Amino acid sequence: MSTIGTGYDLSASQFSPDGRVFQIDYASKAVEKSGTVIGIRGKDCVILAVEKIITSKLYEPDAAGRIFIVEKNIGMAVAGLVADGNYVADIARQEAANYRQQFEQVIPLKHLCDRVSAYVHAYTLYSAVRPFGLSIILASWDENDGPQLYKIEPSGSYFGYFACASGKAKQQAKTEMEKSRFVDLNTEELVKKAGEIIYRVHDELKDKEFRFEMGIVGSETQGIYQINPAVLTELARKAGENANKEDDSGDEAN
C-alpha cells in the first residue's frame, strides 16, 4: 500500500485503505521537528527535561517555555507546537481545578491522564478539528503513589513510563537511557543524568544554541512541583557539559 496520502489526508476522521489515519502522521511529523524533551523517574523524584532551540536571541530567556505547572505535584513538558501546548496545558489545569473543587484534594495523575488523552483523542475523530501537534509528558510525586510518569501521544493513547522520550533526537536519548536504571537514583544523580542525556543528544551542528530546562518534583522538593530550581538547574548544566567534554576528548584520542 502507498505511504502517500493521496486524498485520504484531508480530514482526521477519515482512514486510508491500509488502516492509518494520516492526520495523525502529520502531527507526529510535528512532535519529530522539535527540541527533545525527556522525562525520568528516580527513587524519590521524577524529572522533565527540555532542550529549548533558541531560534532568535532577541527573545527573553523564559519565552516559549515547554515545561508547565499544572498542579501543586504536577508538571507537564511537551515537544511539538508551543501554541498546541499552551492550551492544552490550561485544559489540564481546569480539570485539576475541578477534580480539587469536587474532591477537595488534588488529582491522581492516572485520572488526570485519562481527561487529557480523552480531550486529545477527541480531535482525532472529526473533520472539523485537526489532532494537536504535540506529545505530552506528566509527572507526579506524593506519599502514596511515590514518583509517576507518563506520555500522551498525539493519537491520545498513553502509557506509564520509567522513562521516556519525545522530539527530534527521541531515538538517540532513548538508546542514552537504555543504559541506565534510574529507579535506583537518588535526586543528585537523576539530575546529572538528566543534564547528561539532553546536552549529549543536542545536534551541534543543525540547532547550535540551546538553553537546558528542566522541572522537578519529589521528597526534596516537599512535593512541590518546581520549574529550573537554580542549584539543580546549574548542577544539571554543568554535568552536560562535562559529558560533552569527555565525549570529545574521547573522540580526539581515537
The other form holds:
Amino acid sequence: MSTIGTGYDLSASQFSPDGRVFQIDYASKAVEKSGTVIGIRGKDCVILAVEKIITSKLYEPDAAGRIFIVEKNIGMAVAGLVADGNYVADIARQEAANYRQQFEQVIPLKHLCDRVSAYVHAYTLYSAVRPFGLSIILASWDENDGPQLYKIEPSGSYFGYFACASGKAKQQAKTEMEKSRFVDLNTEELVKKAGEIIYRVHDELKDKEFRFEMGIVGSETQGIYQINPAVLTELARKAGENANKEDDSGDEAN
Amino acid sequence: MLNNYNSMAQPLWQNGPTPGAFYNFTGGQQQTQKLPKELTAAGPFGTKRSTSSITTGSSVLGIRYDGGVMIAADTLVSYGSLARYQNILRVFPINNNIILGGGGDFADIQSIKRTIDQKMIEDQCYADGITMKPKALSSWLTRVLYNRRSRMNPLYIDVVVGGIEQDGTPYLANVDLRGRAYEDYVVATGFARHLALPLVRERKPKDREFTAEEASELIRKCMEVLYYRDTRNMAQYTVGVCNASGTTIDGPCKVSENWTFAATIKGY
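The form predicted in complex with its partner chain is what I want next, because the block you gave corresponds to the form predicted alone; please supply it.
Now the complete complex, all chains and molecules, led by this one.
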C-alpha cells in the first residue's frame, strides 16, 4: 500500500507532489467497478440506460435502482456507490424544488448541473469528508431546449454530451457509440440502440446476471420523465438480446 | 427526507412548556427553533395580522356525476369591488385524478397551489406509479388549513376538490379556511352556495346520479344565474372535468347574455 499514495491519499484536502488529489482518484475507482451506465441524446428524446448487475438472486427485480427522477422532466443515473447516488438524487431534487419555488418553472438542466456539481465538488475540498464515489448523468427534455445531457465526475467537473458512458465497460460503450449518429434517431430507434449497447458491452464471463433498466424523456413521453416504461423497455431488451445473438452467430461463421 | 421543502408543518404549541414539564415563569422558555413569523402564534404584546383578503376569487361550483366530476369558476379576480384581473384561471388540474377550484384570497390560492404542485412532483419522484387521490388531498388540505386557523393566521381560501378515487368512484368535496370539509354530489363556495346549490339540488333525481350531460347543462345554467345575480362574477368561466380518462380544463366559455329585459325593470 505504501507505494500508491505514499501518505498523500489520507485526506481530500491535500495535494500530492505531482498535483493530484488521491481521494478523487479512488472515488473514480469506485465508479469503474460499477455496472455500465450510458446516456444518449436523440432527435426528440434522451435516454439513460443502466446495466444493473444482480449480485444476489434474493433481491427483488426493482431493488437498488440506479435511475432517479429529479423533476417532472429531469432524470438522473449514477455509476458507483448506490447509497451515495440516493443521497445526491435527493440533493438534486431539493435544488430543483428550490428553483421552482423561486421562479415557478422547471430548472434548466444546465443550472441544475451547475448546482449539483458545486455540491459534489465541495466534498473534494475538506479532510473531514470523502468525495462521492459517483459518476452522475443528468438528462432532460423540453419543448424549447430539446434533449439535454450532462455528466458530473467525482471531482465535481461536468460536461455536456451527445452521448456518454460510465462504469465498467465505459470504453467499449464509447466505441459502440461512435458508430452511430444519435441526433438523427427517433425515439424507437434510440431505445433500440440503448438496449443494443448495454447488452453488447455486458461481460457474461465476469458478471452472469444483469437487468437492463432505462429512463426516458422526450416528446413521446409528453415531457414526463419515465423509468422503465413497459413497452419501450421491452423493445430495448429485445433489441439487445437480438444484437447479442447476431454477434454470436457472426463469431461462429468466422 | 423528501419533505425538507415543505415548510407547512411546524410545532403547534409554541410558547408553553414542553409536555410534562413546568412552565418557567421567571426565566422564559428556551426557544428551540426560530420559526418564520407567519407561522408563530401571537407574541407577548399581541400580533396584528391581516384578517381579510385583498384580491379575491368569487364562487366555485362543483358537481359530481356518474362518471366523474366537474368544477366551474369564472375567470375574474377582484380587488375589492373592482373587476381587476379578468382572465385568471381558478380551476386547476392537479394530476390525472384530481382537479381543484379555488375561491377566496387569490394569493393564498396561488401559495397553496405551489405547495400542492411540489407534492405531485415528489409523488412522481418515487416512480412507483402511485399518484395522490382527491380524498387524500382534501384530507391533507383540512390539516394545513386547520393548523393555520389554530395559529390565528388562516389561509383565506375556500376550495373545491374533485376527482376519481382508486376504485374509480367520483369524489367531490369542499374544504374551507377553517379546515372544515364535507363531501356531496354538489358543493359550492361563495355566492354559488346561495344561488347555485338549490338549483342543482332541485334537479337531482332521487334514484340515481347525474349524467355527464345533465351536469354540464347544470353548470352552464348555474354560471348564467351567478353572472346575473352576483356582482363579483364575470361572463367568462372555465370548467374542469375529471373522469376515467383523465383531467381536462374546458373553456373559457361565455355566458349567453341577454339584457333586453333590463329596459322593463323599474323602480330602483
